[in-house]
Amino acid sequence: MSRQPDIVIIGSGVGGATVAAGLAATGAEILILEAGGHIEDRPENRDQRAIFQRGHFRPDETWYEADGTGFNPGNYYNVGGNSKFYGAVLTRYRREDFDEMQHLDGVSPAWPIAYEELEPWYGLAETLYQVRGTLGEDPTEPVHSQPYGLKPVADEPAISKVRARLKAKGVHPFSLPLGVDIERWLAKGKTPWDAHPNSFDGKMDAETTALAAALKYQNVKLQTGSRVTRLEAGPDGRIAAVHYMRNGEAAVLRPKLVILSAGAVQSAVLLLRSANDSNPNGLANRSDQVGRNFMNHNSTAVIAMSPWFRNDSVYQKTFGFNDFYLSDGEGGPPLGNVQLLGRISGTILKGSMPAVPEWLLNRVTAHSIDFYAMSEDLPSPESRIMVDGNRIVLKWVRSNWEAHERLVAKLKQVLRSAGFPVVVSRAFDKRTPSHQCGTVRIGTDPKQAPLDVFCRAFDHQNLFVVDAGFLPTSAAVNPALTIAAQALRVADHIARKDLAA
């Protein structure tokens, strides 16, 4: 761009790419700044030893716990953000997730908007991300004003048999809504897609769908290798400048609007590091809530084994069930969602069990099926992201863990009754970013939330934060589609209120 852009979008993940797609047709000059680069089409993309044993794609980055202990967080910095590695499950929050919900460990607060407000945007997001799915299988499914445009990804024969076993036990398996062109994916390599990087191989991530749609317009540009270091607020409270580094050189942009979509952690970090005399606690932080209310799903891998079951599936991840989502199945509190993991091979499993021979792990996984149990993490102001100089400090106060343990126990019971005598589990820790969210939440009261219901900062009228940070609750489903739906809603609002003026 030869002149200053009208809009700078910081980050090209689901939030940033989708809001760019929603704004592209307005004609506004839009520049997307991405800290990383494109994931190249390389053999490592389907090399499970490279991915899971050698950590080829993990960033060279250290975050710190409150006591100073360092850890590698496992977040990714590339065009498309974490969606390049995601499981492509594009699920709507349940309608009840927008209302106040009593959990075993406390209350999940109501959203400042109802499900019905977001419902049309969910449909548009499903179209943009080419979601494959079907209605009528899941009793908790909220109302859809339009059906899925594409048929669900089919179960492989071994997985179909397990689905039938579960149905026979009274469980309600449903086809996961997936953003995967399975023929294209398998044509590149016979692997699952969950946690495998995507280079236009058939997975519908932020780059391959939303960003690709936005870049069809000449007024939208992507600039990689551009890490934003600070936002500069002017005397009137508006964001006057975006400071970033590219190729070792400092640069400045002065757009009319800034959309921050760097991810729940990095967006909060950037706002905190942009403190000035007028905003000593960081930008958009009159409420002192920036960085607070960090949530990360309580998640556990559950592996069910039987010597009489032969799992010859390649990708596996095609169904889930919500029988314990709105209650524990016996009138008790909600527990969470269950869905299949991408097929776990011995090669994958050895990454977390290095002392066990890979051939033995392959023997075990040939007779096992792998599930992912996920429970809501409740928002708390004491669970937070902080900065200490150049350090990112994560103080995660995990909540609702007893409910999650009950979910895992329920799942194990169901699987044993379905013919799997041996069921083991392993919880994911903070090194696995299990849908981080909530650090710059939306609300209606500037004293309680940094953003209004359209993700506009109360303190800075030309600043929006559109990524998982805006989520007021984590629910117990994958958040990508909800982020995309809100991004399209925000883009429509900006087009009508800011660009039309």
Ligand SMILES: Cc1cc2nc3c(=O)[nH]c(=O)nc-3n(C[C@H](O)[C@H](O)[C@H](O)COP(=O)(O)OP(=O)(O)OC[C@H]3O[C@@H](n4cnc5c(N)ncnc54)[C@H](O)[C@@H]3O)c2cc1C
The other form holds:
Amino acid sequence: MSRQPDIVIIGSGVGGATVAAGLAATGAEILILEAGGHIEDRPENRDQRAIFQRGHFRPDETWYEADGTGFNPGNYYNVGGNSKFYGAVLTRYRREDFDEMQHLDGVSPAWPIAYEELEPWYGLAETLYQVRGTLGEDPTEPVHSQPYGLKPVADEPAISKVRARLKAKGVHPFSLPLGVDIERWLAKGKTPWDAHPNSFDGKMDAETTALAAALKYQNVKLQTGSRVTRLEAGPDGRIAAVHYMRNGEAAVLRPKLVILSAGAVQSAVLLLRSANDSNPNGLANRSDQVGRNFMNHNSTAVIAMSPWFRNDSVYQKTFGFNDFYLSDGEGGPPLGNVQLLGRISGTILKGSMPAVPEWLLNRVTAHSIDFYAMSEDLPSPESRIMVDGNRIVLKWVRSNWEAHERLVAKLKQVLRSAGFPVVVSRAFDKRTPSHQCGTVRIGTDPKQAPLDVFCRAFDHQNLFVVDAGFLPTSAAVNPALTIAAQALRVADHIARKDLAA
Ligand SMILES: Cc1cc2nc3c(=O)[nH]c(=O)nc-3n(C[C@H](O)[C@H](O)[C@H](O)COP(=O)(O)OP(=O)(O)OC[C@H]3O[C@@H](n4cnc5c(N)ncnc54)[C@H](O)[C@@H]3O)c2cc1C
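With the form predicted alone already on screen, would you show the form predicted in complex with the ligand?
First the chain shown before, then all remaining chains and molecules of the complex.
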């Protein structure tokens, strides 16, 4: 590699690794700077006490709420980013999510591009992430120009029975599109995969798929332990330098193009911290929207119990339903998506209920099935990431909560009717930013958005932001596949517009 790379990508998560995969064949010299290291193959990866009770993998990091209360956010810094821990549900936004949609609590704005524009890139992303699924089961499914290349992960027998019971009640369960090779995953240990880190064990995360594909090319290099601290904008508005720390030493690179993929929170933080005299509000921030419109789904765990139901499943997370996605089913507003959680055990529950004996929790979970209810969070400029000296301040102004409560109530009703007399729920902690997005959104008007529709900063011609930050809406489905699809689209655009000359 020449002394200065053509392109520096900051972060190796879903956005960074996928844009690298899309650019690798151009021959451009690409260096990926990643703050963390590799997830190693260790017993803790499958030890639920280590993960859920001792917080073994949670980085020692504090963010702050607007009132100054500190909290540990559970945001992961390692090669592959948060996808090393994800549930690998790799689903498309619904076609309607790209249009303006009226919700109970306001409007979800239209995207600056239509679903049809992203559709081919979704297909390529599904191939890259080896998504397993089936078409035709979900009435809200958008058009796919190609079928899934791999069959869906099979229900375990106990789960298959619940799917049948729900169908009998008129619900439309569909197999979740998943990036999991289940035989490989179970060969390492009989555990679910959601929230369990992956070390090349069969979960298709950003490292094992996109990054691995990119690193097959000699012109792509990954440098771990390299935390970017500041971007330097030159007098012509171009990003002139990338400053980072490695092994306690400051270093600087001067590439032609910079692709920022540090995640929705950290990318906004980096832009805000890079303010200079010409950009006093931070870089890419003429619109004053950097850090604003922070979204994170409204989500709740719903646990349905019956003494007559025995759940002997290991991984469970194989189906979802969207019967309340576009409307509440009675002509009312959209409520959201429902999908299985990755099989709660007593050991997992103990992490949030330390006073209850683990044996008792295990007895209860042996007779329960658990779901994840997810509703759209609407963008608002008051919901935002800010920096205060060294502090990261997260002021999440939740929206659309009543719709979420209605979704949870509907789900409970359905589960009771399907033979689970006791159904309890618990909202996910407000401070868990797993589905963080929206802080550096795309748009067509530089006064309203920091990025154009190809994720290029309106203010800096050689800067792109390609991670969950670009999402203009959160929809009510898992975000990773949409990030990956757009990353491939952006890579194609860069190859044609910036590298072809
Ligand atoms: C437990 C869990 C379960 C989830 N389940 C799902 C799911 O089933 N389906 C789904 O679609 N999504 C899921 N998600 C969300 C999904 O993982 C994220 O949406 C996705 O990873 C976001 O991609 P990204 O590129 O924005 O950021 P990330 O993937 O987080 O990548 C950001 C990268 O940047 C690096 N970085 C940060 N700051 C710097 C810096 N200053 N310098 C250098 N590098 C830096 C980080 O170390 C990281 O590698 C889940 C998340 C969690 C935590």
